[in-house]
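Here's a solo chain for you in structure tokens, the form predicted on its own.
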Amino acid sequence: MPVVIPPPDPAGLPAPAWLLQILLVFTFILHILAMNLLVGGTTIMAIGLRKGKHSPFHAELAKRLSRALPVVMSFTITLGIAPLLFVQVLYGQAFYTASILMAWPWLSVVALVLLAYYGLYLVQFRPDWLGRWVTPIAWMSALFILLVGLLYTHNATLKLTPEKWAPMYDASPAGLHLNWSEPTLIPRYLHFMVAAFAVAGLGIALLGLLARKRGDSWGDEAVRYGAKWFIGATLVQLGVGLWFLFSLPSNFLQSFIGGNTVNTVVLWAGVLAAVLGLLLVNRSLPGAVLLTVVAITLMSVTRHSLRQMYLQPHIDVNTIPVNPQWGVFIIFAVLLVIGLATVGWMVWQFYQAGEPKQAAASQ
């Protein structure tokens, strides 16, 4: 059966598909930062309600993210706007096709985004209210969020497979599709929330190294708690890293071994960042950081770079017609930085407002 792919927007690009290309992964790079410490930051929360029962430390861990999560939640949503619109514009021919395709679990999306809000929020200001129902509602929402990520990685190896399209179209137009039968589905899902985990990790050391600082006894122990859960989720992750490669087409997987010096380099240099952030987070902390951001930068880089290898053959963004609306492009620019910078200020009140009360509490 021939491969059918829907024609772009007649209306074209708004701005040259280089500069969208850019922006797209710019703004993924900020959302996933965000998503990372939500996935990894809930599931924490939940074990530590769980342990909390016997451990002073784990109680006021989980306190302490049961007060941050709803922000880092609002965080992930607002920032993930950006990027899915990018893709939208770039890749509407696709996005568009695998989400019809599997239009009823792509729907329950939102669904279960407002059932896990409502459960952070309740975790937070009502624990007294749920009782011995607040962990299992901390568990509910971590599950939620990580089936959210799941149709998440349904739609995206759905939308790099035109091939599949029309088969499954001509087999059911229900919208009830989904994609098991990709190899890549599962190593690409756990890819990033494995992931997830270790940057919460890295979230969780820079909350007891503030603590520290401020003289709370709690942050020695957080901060080894939080390397603890670095370590072992990136260790983790190289060897899910490598299933994703190796489950990749023959023909993609040379482009990261040497078949392409650009794809190698990038892929391999982030991972020498993450290696580099693993041994570096005994010893300094903010060096751990700055190395993940750069491992987390080069491998959304990577990311993009195979996306445009499933897509060349049906999919070339560069021969879309650009139609420029820089008025309106000028206002998004400027309302990004507005926005980014709005929420620069919002964590530093949250730190300023919060930090403080709970260090001299504890002490």
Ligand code: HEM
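Here the rigid core means the biggest group of C-alpha atoms that line up within 1.5 Å when the two forms are laid on top of each other. Numbering follows the first chain given and starts at 1. Quantities reported herein were computed from a predicted structural model and do not represent experimental measurements. Compared with the form predicted together with this ligand:
- Comparing the forms between these two forms on their rigid core, the Cα displacement of residue 19 stays under 2 Å.
- Once both forms are fitted on their core, the CA shift for residue 59 between these two forms remains under 2 Å.
- After superposing the rigid core, the Cα of residue 332 is displaced by 2 Å or more between these two forms.
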Second form
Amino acid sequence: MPVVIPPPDPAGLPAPAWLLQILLVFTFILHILAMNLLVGGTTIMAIGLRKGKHSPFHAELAKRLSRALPVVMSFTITLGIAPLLFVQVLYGQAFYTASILMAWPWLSVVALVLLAYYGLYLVQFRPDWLGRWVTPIAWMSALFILLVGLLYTHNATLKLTPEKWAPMYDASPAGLHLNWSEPTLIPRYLHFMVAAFAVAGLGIALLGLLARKRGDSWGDEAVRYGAKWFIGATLVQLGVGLWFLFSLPSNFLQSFIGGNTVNTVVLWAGVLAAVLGLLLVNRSLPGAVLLTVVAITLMSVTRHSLRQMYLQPHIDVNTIPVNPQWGVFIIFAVLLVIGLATVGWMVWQFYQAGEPKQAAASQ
Amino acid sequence: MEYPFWDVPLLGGGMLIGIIAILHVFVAHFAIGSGLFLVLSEIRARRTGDEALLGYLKRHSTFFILVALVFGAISGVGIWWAIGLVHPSATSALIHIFVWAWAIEWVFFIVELLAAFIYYYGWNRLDPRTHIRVGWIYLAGAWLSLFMINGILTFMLTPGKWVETRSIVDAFFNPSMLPSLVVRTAVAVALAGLYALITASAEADESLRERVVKYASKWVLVGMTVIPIGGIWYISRIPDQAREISMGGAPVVTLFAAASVVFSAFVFLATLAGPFLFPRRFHVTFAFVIVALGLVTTGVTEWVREAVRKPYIIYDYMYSNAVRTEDVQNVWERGVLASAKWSLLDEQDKQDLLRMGEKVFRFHCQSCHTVNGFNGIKFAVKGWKKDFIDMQLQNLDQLKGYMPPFLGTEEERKALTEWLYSLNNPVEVQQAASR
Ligand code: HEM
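Given the form predicted on its own above, what does the protein look like in the form predicted together with this ligand?
Next comes the full complex, this chain leading.
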């Protein structure tokens, strides 16, 4: 069966490919950071709700997480929209095709996100009304979110393997395929999800640090508990990461272990940053956070290089004609600055105003 | 043409988009209008020291967050998901033509979202002046998002000068952009009032309930008065053929267009006769009835707006079946199946007319028709003889102005005819095969 690749859009690229790639990777990093807090946070909240029956610390943790998570969810989605735009601009040929093959599961992402989101709000706003259903609802949200991540990895890996598309479509045009046959699927998925628990652990530790600064003794335990998640998950990650690396086709693997200098340096510098973060977390939390962000950045660049290698024989974004629209791009850049400044002003006002003067509107 | 076609049984992809889109439109306009509703009402409440009204607005804003920010935002993402699956080529065109417009929309969306959260969590935290300012910022972000999306959506029906210039400015500031913006803004105002009727009618305090019900009903009436004015302006700006389709050219579309007018009138009259004149007697059930009428109005109107664009998905640029107008000649010479690589045409297909016909149908017709469900082709060709089917196919665009031309080769047309005929005459076909 032939490899069928849709042609690039005749409109061409609206900016040079390098700029779009930078925007894609950069906004992807933002999305993935929020996603990590969401995945890990929701699961840890569900665990906390159960443990909270006997431990005031966990009850308090679950409560604080329940207040933050709907906003984190909103960020995950909103920060996902930007890479969704750029991925369609650059790799639409692969993105639409892979998505159509798994159309129904792919569409179910929307429903799963919606239900998970409402679950989070229920846990936040109506814990008393839910009664003993609080924990199951929290678990439902957590599982749906974990499932969304899995569907993403199905989609992301299917995008990379055009050889599979035509046989799949020939077997059925109903959009019910998944990419289970992909050897990297499970390690890749676990790689993302384990990272989520590490990052969420850091998030909890940061919450603890802020609480401690306000003289709230809950903070001490939160810092310790969060760091424990971070350390545990990162140790597991050393194994999972290697598993993922060695599940790659051997020519790609080679490029990351010396075959290609840039790829090798970026990947292993990322690993190094994570390990340093591990060593530092109990001494300097902000330092560990910084190193983790560096690690995630380098890993995201690695993920992008891997995509380029996979698609190289079929799709090369550097050969698509460019019809730059600089005028509108500049308007976008200016509005982005104004928008971020506005957001900054609002957030600043909010924090400056301090804790609510009466019971929060939500209670 | 260029992408695999996703086969959605019975419903059809278009209907799937429609369902998600209608729900989204119904919530998203509410989200925008509510910005104005909340801010203006808050200013009024603060100025008059009306604590009761302020209390209502706080409760209303919880409802607002849960409906607008959650369902509104996610159903919006849902449309994007669905159009990419059902109309990948057209989605790709919209993405590529408007990349930076989408990016700008995203900036406004972030501002809108953050402002909504801070407005909501800031009720008892921010001082009144700052709180109201955040409300204005929310409104600005929300309305500017609409401004962006509206330019892109109207482009699909009236690409205007873009067809020649290929300039994004021409594409965005297209002929129907402004009138559509007026209509949508008015819809937002009306829907803000409509949803407020629900929360208002659920208030326990009787005098407050009466006041807010009356107040909210005015929003509906004002919005509903402006909609037809903008609507007439809008209709004057759309292509002649689109107008004709909605006014007799295609009976079903005309019927829906009429339904849109009738249901709008129902919403107006029900609001006038109910909450406006008799706010004291207003009940939450009645509120839901008016909201249901509003949803039906939105549904039929959106449906008409989509239907009048036929035979195009992007006017004068791409037909509904993803053939670009500039490629017509090319496809016509090479045939449908050779042009649609995803038909994966093999030797077996070439020898079996029915298999071939089915593939021609999938890649050339199925973007609008299902086999035996919504707009099902099986029912459309019922009772037709082969000659008649063939004649119809040869003159598709002439006979039915809302359909694109049939671009298949002679062989493909024959195959499609056989397949279409077999839908209602399976036995005879079998006999024919054995002969
Ligand atoms: C709420 C739950 C979500 C979770 C758990 C999640 C998780 C993930 C994961 C694990 C990946 C990486 C997949 C891989 O490379 O194997 C990913 C990528 C991505 N996500 Fe999300 N996601 C969520 C929601 C969203 C939403 C709602 C959007 C869009 C609005 C979105 C946009 C994206 C995009 C565009 C990519 C791929 C970017 C690229 O290919 O470079 N995500 N997501």
